[in-house]
Amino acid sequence: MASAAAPASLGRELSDPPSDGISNLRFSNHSDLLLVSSWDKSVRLYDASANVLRAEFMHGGPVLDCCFHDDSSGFSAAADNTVRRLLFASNKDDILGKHDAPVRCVEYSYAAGQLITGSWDKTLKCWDPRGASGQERTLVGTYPQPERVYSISLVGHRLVVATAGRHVNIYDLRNMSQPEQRRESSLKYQTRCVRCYPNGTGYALSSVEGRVAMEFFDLSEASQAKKYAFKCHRKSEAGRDIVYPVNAIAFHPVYGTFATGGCDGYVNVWDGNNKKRLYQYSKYPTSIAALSFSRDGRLLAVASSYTFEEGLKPHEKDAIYIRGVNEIEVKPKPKVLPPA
């Protein structure tokens, strides 16, 4: 049965979805390509601009992360405990190595040349991707956790990885010996998503309870001056405050403004600086599971897809929707000063 066609105001739809839930999607630093992984068990590379499914790799079990290396391959983080290589021209890939347990997050760090996972086995890894593949000749090292990991981001040298029971540990990937910095997540809820700032000052952390946090590295008490948190994805109805999970947060390359994505549908643009809302765009048909823009900023990716925060029902299909960005949803507005 052909579906109805989406409201331009959300984006053009890509054709061939996954066919489960979406957790999470990537643009390359380097194109318009971009890589989504799903709990169908399959990583997919679309070319976004084209919309064009280039490429498919199946896994044994959910995949629950992805991240690119460059345009010719990438890393999936699945929940058989596997990390993959994957390349995209020969549709092929191998298990660069394993966990003990499902495998949350992946990222590659370029300033490292290192890939970087995380577990709910509550350890770290890092791997060298050039070495062949197995573990025994990639496994760079091993770094406990003190709780399963959720989520992490990296910022040049610097690694931020949040955990369940709110824990947050920065490191320096030139010594991962110890944390740089051990803190608590200053949200009383579940830590959902964190995002270093594209300045490296800091980041921004989402939680299950409708607010994002945004965090300096530096200690002072000026930088901790400026720390703050906000509430977002919610509304009133009946009198009463309905409040939904954050589950995305997306920085644009080129202003530093971010976007956040909620299970109630909804992607909101914010001007961290200026403490400000700069745009919400139309409601989605279901849950924003991830964001992303493209290295210009002039493409946003979104995926509306149910993630069960309300457990089994029905619900729309998975669906990636790619949008053009408009200046004015992510320029910052200059500040107005009032008259002498």
The other form holds:
Amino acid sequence: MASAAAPASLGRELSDPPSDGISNLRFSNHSDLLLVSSWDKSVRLYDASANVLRAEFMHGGPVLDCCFHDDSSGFSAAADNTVRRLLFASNKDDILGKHDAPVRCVEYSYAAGQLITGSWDKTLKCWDPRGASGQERTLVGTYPQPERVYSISLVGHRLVVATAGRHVNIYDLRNMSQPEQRRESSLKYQTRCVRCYPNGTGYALSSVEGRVAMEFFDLSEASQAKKYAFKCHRKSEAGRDIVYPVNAIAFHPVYGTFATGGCDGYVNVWDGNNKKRLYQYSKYPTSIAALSFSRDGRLLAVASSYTFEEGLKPHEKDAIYIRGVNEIEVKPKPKVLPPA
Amino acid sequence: MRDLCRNFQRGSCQYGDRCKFIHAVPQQQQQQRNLNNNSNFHGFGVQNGFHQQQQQNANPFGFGSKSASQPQQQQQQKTNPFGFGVQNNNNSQFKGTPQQNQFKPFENKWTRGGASRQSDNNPQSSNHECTDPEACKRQIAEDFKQEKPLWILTCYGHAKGAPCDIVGDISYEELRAEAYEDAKRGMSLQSIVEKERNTLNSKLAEFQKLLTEPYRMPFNPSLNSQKNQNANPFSMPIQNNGQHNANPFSTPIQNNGQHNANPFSLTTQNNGPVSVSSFSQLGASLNTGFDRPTAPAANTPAQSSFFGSGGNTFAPNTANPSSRGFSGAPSSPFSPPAGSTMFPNSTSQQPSFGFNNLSSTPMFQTTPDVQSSSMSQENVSTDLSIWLKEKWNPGEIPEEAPPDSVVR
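Same protein, the form predicted in complex with its partner chain this time rather than the form predicted alone?
Entire complex below, previous chain first.
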């Protein structure tokens, strides 16, 4: 792979990357397989450790999201309005169903055994992937949202949906007839990404204004008192601040700390409980489009891929870096308590 | 030469100026006062980026283990419920001006990183109540001045947890999808960029309008004060007809499932480090297969003039018919992102991501925001007793720096 350019401090560059922007990437829960969706209309499956492309699926339009079901299959959400199931071994895919507009997010819920998709048609749909193909068989339900869906995240039985217009809906998957909670984002500008804490107590929400809000599901005063927001991914230049969108959030599966990636090309790791930043990786060539930790937290996949935040313009090439994660970068530091 | 003060390394020293040890981080003793420019206003510090620095730098945040020079960081981290050396300001013994505090390299400020006390993260913003349109307006002006994001096509709400004042945001994926579609249809690179520019300008005009006109709240029954709800001569209530025609770009991309060649086929990839995004192949190969559907029923003809017509042709909308007709020349203080876009921020501090770690300001919390329809009351500041408390509970930590009266 010897790409002469990539300095080691960014991680190992993945071979055979997509030929256009990367919309999302995910590690499997069972292995170091990495699924990557791209604006070049492909979904690619890599073995990240071996740095080998294992499968590739072409779609009818840019693919905006992807997720694993298990190590033999996955799902994708594309701008051609389709939701597809991808079979890795045979390199075949089939259409599970469609939305009325590009499908922006896809998540598989192990708890519910269902696939959940969010689309710019302002709906959320749940699918049962065990059925045969065809919308009649697989669609479990359609749930209207106040606005176009931008990001979703699952933990346990909870689903958080972030839409345009700063709306946030929280659902219990066991009862999708209406949201468990309806909120407006605590941040003032457009939401970019929402991710639930691995411990299931709340979610982190990032926006285009270089901020992340840490929220909690429990509506009691005590819990709500813990919520806060912090500024990040900003740069001071000539006396002013350049405020970068925060595109990606990824929680470390072991420590519960999380990484954020922004349009400034930096990846920061934060300790949400202690409210501190733990680490900042070297700057990547361009915006960070997506982040994913491997199941054991030892690898971090970084998609350095221009995300169009400044419209159409020339940009650095899109690349994926796989970096090893050192404990020092992600482990919360113990608090030093004063002597009694 | 005197020793470095360990407490200071740790983040707080109760002696302040009186302390007999040097208040500086190692290797930076000369630059202590200059550090406000470099202070990491995110307040997190610790290691920035380079492994090899770990051992060398005293970790000024006093996590202890890494720091070669100051292994024991004991002494009174007094009254710090969160353990991040929240220091100086809460200690009524502390002498020294608030200004001075801010220059401490790893100061844990709970204002949102602002250099001045009247910083942008003014207490108002934490819990703004829309009772006075003037106050709302000030809040808006403040936000725009200090925190205007790079991304223009955003929505905006000046009060947290409240509906947007400016709706109709577009994500960059949507913009991109539309641009790709346009390219497929044969639009030239030039006109695509032009179209994008128009969209941006019209959104900028919306923001400008919000800034300059007297503030009128979006209609929202959940807000307390309705008394300021004047008839807005400019308002063009936007109905959301609830159909799935959310896409402001109005033409869903459908495909009959064929595997079409990528029109932007980037076969010979970028040799140089910089490549135009897939539009580089615009001239060629726009033959593929994105079948254009006939316009979905819900689209109005006006949709096609979405770009550049300005005003509220942003179809997606929530229930609030907030105003903002497109009023006139996009003379906005914010330049379109073609050039380097910099937004003013009077409180900026350079978070130099250097390794000799500088300031750390904690993530400060928003005040509790009860999820009921009414905004929770928050006593924003005249209660000085908060500064005299020994120990703060979560949720009551003031966000602004203390007034002078308690600091002395």
